[in-house]
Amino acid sequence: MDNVITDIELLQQEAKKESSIDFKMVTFSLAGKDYGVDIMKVKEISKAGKFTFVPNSAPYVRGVYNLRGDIISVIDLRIFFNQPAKQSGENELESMIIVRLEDHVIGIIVDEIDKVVGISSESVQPPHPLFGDINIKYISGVAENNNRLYVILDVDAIFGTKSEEEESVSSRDNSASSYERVQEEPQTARHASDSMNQSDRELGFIKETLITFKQFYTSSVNDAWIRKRYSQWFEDRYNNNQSIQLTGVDDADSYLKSFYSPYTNSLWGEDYIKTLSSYIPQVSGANFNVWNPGCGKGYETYSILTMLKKHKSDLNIKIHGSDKDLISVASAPGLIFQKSTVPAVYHEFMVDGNTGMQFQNSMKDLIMFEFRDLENLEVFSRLDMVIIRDVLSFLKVDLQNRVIQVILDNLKDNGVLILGQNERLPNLSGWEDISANGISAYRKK
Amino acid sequence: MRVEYINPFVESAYSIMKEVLNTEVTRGDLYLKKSSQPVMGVAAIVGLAGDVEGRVLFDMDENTAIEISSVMNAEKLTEIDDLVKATITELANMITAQAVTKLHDLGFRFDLTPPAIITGQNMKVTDMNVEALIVPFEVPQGKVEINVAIRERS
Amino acid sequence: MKTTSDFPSINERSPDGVNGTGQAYRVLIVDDSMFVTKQISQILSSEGFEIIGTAADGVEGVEKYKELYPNVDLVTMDITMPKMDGVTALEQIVEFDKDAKVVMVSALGKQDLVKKALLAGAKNYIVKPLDRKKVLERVVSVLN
């Protein structure tokens, strides 16, 4: 009798599992067993090595690591759990999951990072005392997916500052509430429904991993492209018998490869200058002000200037190119080009030098390159044109909206906004969509 | 901030501090901040005018100000007195003046206004609505942050 | 035949701050920065100069000069000061005493003002940051 009930329950659970993916975890292996950590805790995944040894620390502390300026501690999870850890060579890189705890960030070394797995929080079983390898208080649950059993670790319990006592009483509760929080995340707010299908789920994971690997934020600015791209991606990967999910930066790069607009990081070709020049707005005054955020090394900014010189030579042109990458933007004013790479249309505006071609000083004087972070938006002088290709998609969603609003506020009437070829304005209030010929363009009403 | 302005400030601060403190100076990574932000305890401000408007703020904690002033005066100072304030003001003045000279050579016309010094805990500087460039330095006497906010006159 | 007595030894060298008859040169320091005033006083005092007065702005500088005259040999004059700037103070001192010996003290970046001061009668100038060698060299060149 008991058995029958259990079977029914299992079937119900199976059904639910199919219909409500609300918990995602990054999975990895330790000594041949599968584990997972809540993806919400994971800041990023990387290959790293050469940790700086810290004297007098616990044996499982491998050292410290410089994560783009932030110094983080690195814990070897295998040593922490008394699992065999293979000795790594001097220059060998190891798999590191960087997790975000309540008030700090640490790196944990594991054997292999596998992928992102989505499950229903209801399918998570309480930890069983028989999972002898790891102290039960560090486990928030156990879940099965595709015939693999994952032990879900509670990183806060392992490394957090919670007191031991509090932990043992409430570890189950904690994990339960953390599942609920995930559901509230707008990114993943998918109420359990039968319409939720496999591909939506896969796409959801891809979106998450694009944030992790490329800081690419899906929103209505680029959602149409992401979906279109997904069908192609799925087909390619499926036919090649590869994982649909993005398992690293390389995958993310190849997913985004067709996202970028023409002539990214190079001077625009004559064809593109011609197409885009039809979007230059008519102005009544003598001044023409352009903002080009995300200008990088300046290729785009010089291209815009050349386009304007060709088509609006009678105006006083002023272009602000800005970027938050100091190294790139600092080199922009002195950018040198190899003659063979410069299309003929630019030649009349450039001079030959010993090391290559440069733009004439009279051209450079019309550009102001600035070290600037869109996070700290300032008020601008009245703009005639804003060219911001493939920049919004790499900003957090709320910042995307703030930037669009600032552009709307600072453009003159009939001023024109150019986005990346695969980007769209999320809402058209105040704008007229004039996109055509592969150019995403909007005119301020 | 316009990229051409950055190096003159970084170089001047580095060379003047190295000279007057006669010590190694380490520079941290540059970054950007909203210009309204907490001040560490002692801040000297030099205003800029001319082709641009803006200001340069030299920010450090009290102890660092006292230690730096002790070295520059070749005597042991123990509190934020008028001499310490005058010394930090002068340091700010020298660094900004040298940066402005370098900028003149590049063709940018800046004028300096006389420096002012502010001290105290939990202060905030909220001036122009301009993003500030932070140039952090580490000297044996402590941390000195140079905070440059410059806006083109339009 | 040359003997060592033909050459003054280092130890016998008279300090820079003392004139041929053994009297100390008298200096007035005009500077709004306490730090700079102190720095100049220390450098000059150590070489035997006598600091006979200090002033913290141009107005006070001119007053002090008139008060001390003719018992003052040299003035160091800051350029940027409140109330009255150093160039104006220099002009007023030179108007009062056309032989006044004034050395301008300037931060970098004030070349135009330094030139203006030299045209107006300043005898030399020193650019900050100050160091012992720089200060003594310029001051001594004016007195000789």
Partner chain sequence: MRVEYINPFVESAYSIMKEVLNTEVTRGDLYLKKSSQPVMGVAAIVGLAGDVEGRVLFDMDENTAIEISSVMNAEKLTEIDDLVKATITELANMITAQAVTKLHDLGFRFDLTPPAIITGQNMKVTDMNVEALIVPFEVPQGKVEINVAIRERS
Contents of the next structure:
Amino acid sequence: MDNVITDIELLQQEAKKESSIDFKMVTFSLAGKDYGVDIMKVKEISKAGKFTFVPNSAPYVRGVYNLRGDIISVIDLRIFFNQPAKQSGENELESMIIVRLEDHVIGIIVDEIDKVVGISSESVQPPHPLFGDINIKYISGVAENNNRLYVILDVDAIFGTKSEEEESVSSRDNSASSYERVQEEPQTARHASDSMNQSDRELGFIKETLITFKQFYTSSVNDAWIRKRYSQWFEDRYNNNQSIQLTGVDDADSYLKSFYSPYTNSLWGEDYIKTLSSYIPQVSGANFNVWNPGCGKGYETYSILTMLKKHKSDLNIKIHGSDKDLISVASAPGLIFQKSTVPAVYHEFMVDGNTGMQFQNSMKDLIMFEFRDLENLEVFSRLDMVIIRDVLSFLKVDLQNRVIQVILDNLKDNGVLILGQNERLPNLSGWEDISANGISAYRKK
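Complement to the form predicted together with its partner chain: the form predicted alone:
Just this one chain is shown here; partners and other molecules are left out.
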């Protein structure tokens, strides 16, 4: 009986600990010590190398890096803090945390990135002079979690984005004990904090973590799904005595697993082709133009073409398959399939060779695969159909809205837009919602 009571008490303590989490940090190591950075400051994490050297720069500046079209400065945090830094080989990748600082983005190189750790902000202690290897003004606090002591860095102070007045206030705050800081807090602020819905706070952390690990941006396009998914996630993790937090890429992948549309990264099945074919718009002329952004290696684009050839064979079809992955786009025309993986509906449009099956040249001629970054949208010819499944959610929110507007501007009247099964248009102005049977579809009015 005593053992049962002890187990219950442990579970209650764990639940209480989980509910008090209101601060998350991306943790990493420098010279064998553990550090953390507020996750709200982290844009993403990555492995990178081959930085472009900048002449006459400080020793800790490794150079600049092309981050999907944005040129960012790269700082080696080990050298900045006079820590030992292993010399990497020419083709060796470095662990890099990309942080957001007001209007600019900076990459910081560390020894090794660990995970996301959630703690109670009340457990954060002020910095102490014992951390003499790092200037105390660069430390916002110290926290213990699972018997590991984390030094929480203040990236705004490190990279000089704080004003002198803010630094003065921060210095005064850090000189006070945690108890004194709580006592100085206005009563109304404490009450507001106490009344904050824990579920909303946890969901907010998950949204930020999805940006960090997967560049998945929550918006009105996917907000309904992410809230529903959070309810499922919370129940599953709680029942299995697991943390609600996303602590790494594997957790983020697991969270997003049910987000993706059917037949992602594969040829569509005949069932899906038949369902989606009912959304092919009626056209007055013989020409039929389709845009398939985020085409990847081309599986979806070939699936779209097969659907049109099966159900609209009389049309003069042209498909634009575009993606920012140059290697995938370049290899798409030569894509080879093993016969056992190809549904029968495709066989009449393919040829069987020594290494596998390929689409006939007459089919390939109807597709234009092209490198295109949605950050730099160009005006298209008039389009009859746009199929952009699960792509919008991996774009920044302002870009999501711009892409939707470009599609609206370039679709013909009665043209059809197909989104991912868990994506919705945030604004139906100019659109008619024709979604059904698990297909998120809209017709231009």
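Here the rigid core means the biggest group of C-alpha atoms that line up within 1.5 Å when the two forms are laid on top of each other. Numbering follows the first chain given and starts at 1. Bear in mind the structure is a predicted one, so any value in this text is a computation, not a measurement.
Peer 1: Do you see a C-alpha shift of 2 Å or more at V99 between these two forms, with the core held fixed?
Peer 2: Indeed, V99 is displaced by 2 Å or more.
Peer 1: If I superpose the two forms on their rigid core, does the C-alpha of D38 end up displaced by 2 Å or more between these two forms?
Peer 2: The answer is yes, as the C-alpha of D38 shifts between these two forms by 2 Å or more after core alignment.
Peer 1: Cα of Y65 displaced 2 Å or more between these two forms, core superposed?
Peer 2: Shift at Y65: 2 Å or more after core fit.
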